[in-house]
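Below sits a lone chain in structure tokens, taken as the form predicted alone.
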Amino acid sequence: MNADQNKLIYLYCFTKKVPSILNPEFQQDLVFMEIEGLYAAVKYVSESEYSEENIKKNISDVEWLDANVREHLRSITIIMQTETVIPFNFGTIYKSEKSLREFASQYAYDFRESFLYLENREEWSVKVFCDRKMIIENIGTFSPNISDIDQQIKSSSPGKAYILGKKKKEIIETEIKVVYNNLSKKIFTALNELCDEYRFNIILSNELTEKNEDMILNVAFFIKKENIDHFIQCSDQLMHEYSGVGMIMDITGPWPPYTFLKISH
């Protein structure tokens, strides 16, 4: 395919040769410029929809931008499948291949580099819950504390007991915190063992994750492909271990490893 001089490029994504893809529908729009030994992963898109003021103005399109950003990890993943990549943002635009060549040759060391460095490793993501109505209910397994004042409410006249009951309902928030703490620290050094490196991430509030469960834990991990299954084996054993308090894992990937790549550009 030919660029069409009223056409932008759309960069997905660096490879270090062209894809195995077997997939015809996937390929059509789909071209790999070679550049300095390197592969460009490219599609041309129109002014239209792509130039710098269209962009703005359809990424205030939610469904514009969900199909599209879906659209961009889905063809990088499937580029994943057989070649190593180094990833790039939603929406990376050049205004023509000569511009896009000049980038590529300017970084080309740093990306043969990175190339050394992401091969036969996975990004993977792992995010951890808890139950916060399932840690309560058997909050007296945790704390002792919570015991005692469970023992002296029983025991103690009715205004005594109710002041005893606030401060139970003080000491429970504060451990829940513990819990989540001490729960968080075990998983993660469990699975960072297995790992070359990790990035902890920002704790999402349940109005973000849309759940009923508290995020404790939301860390991206990178692994060597010959620890995957390990890796696995070790999240499904601490499933097990403590779905007892309601913990749930969701672990996905592998994702592009936007997270480990050192080049800042």
The other form holds:
Amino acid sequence: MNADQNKLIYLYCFTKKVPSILNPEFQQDLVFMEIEGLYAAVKYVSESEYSEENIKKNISDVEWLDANVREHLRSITIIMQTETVIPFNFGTIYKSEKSLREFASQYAYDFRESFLYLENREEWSVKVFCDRKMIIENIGTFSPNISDIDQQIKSSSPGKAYILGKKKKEIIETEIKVVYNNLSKKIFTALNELCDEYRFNIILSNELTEKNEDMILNVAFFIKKENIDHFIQCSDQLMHEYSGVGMIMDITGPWPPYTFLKISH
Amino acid sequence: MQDDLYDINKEITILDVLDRVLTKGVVITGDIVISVADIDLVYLGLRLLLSSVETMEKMKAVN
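Can you swap the form predicted alone for the form predicted together with its partner chain?
Next comes the full complex, this chain leading.
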């Protein structure tokens, strides 16, 4: 396919410069279009794939969607290796170069202002999960209520111990929520000290995460580059500290700064 | 070591990617955009895919 067949313009991101060193994996069809002193990273795409009607059909095809959203992310992250980016959503399409230029000229000032904030900062994602079974096994160490009831059971008659045992199950359910809440607060507070900004994301169900462990924290952090090593060290320490009680941390980054962009109509 | 642990292209689920590249970012958009309704359809599609896989597995177990 060539530019004659591919008439639509797919926008990945804006940069202040064309990346000086291109990764060997860099996509050959990527073009940097200079507009008002900034650069739009684009590729030309066909109407058969990206017309309004066809893109709607294609995004219902999970395989197509998976391959193309990953390609979108990969292209932007490669550019990010050397340049600060203003990333655009997957499937941002312009019908002509004129249309893209008009749009970019209108927002050139906002883009320049955004670059000032985005430069020298990175977006990282922290997801924290807990192994419910392990938490239950160790619940006595987290919860004084459970330790107390265990002591009472030991020193009670069989009848009273039975009732206390039932009560213990109820208390465990409540205590799990308390443990999750305390753990997520501890992790968030420790990491947030190293960050400029944060945004909580929704806690996803086990069905969507495809994990047995319960998600207890889902947060994006915006971090100065000089603090990244410290942030990772701190994450490693927290993982080490709480792995024994069934806590798992998924740390990913740097992401394109989707969460911390402040440009809108 | 850091690259192995934190490489963004490894072990990132499609939901993680979609969460950013479809639902966040610059609110200003192009001539052609994926609307919020379409995004809902995508998520619905993923859920259906998950549930159909589960159904197939259950059916296999029954047979």
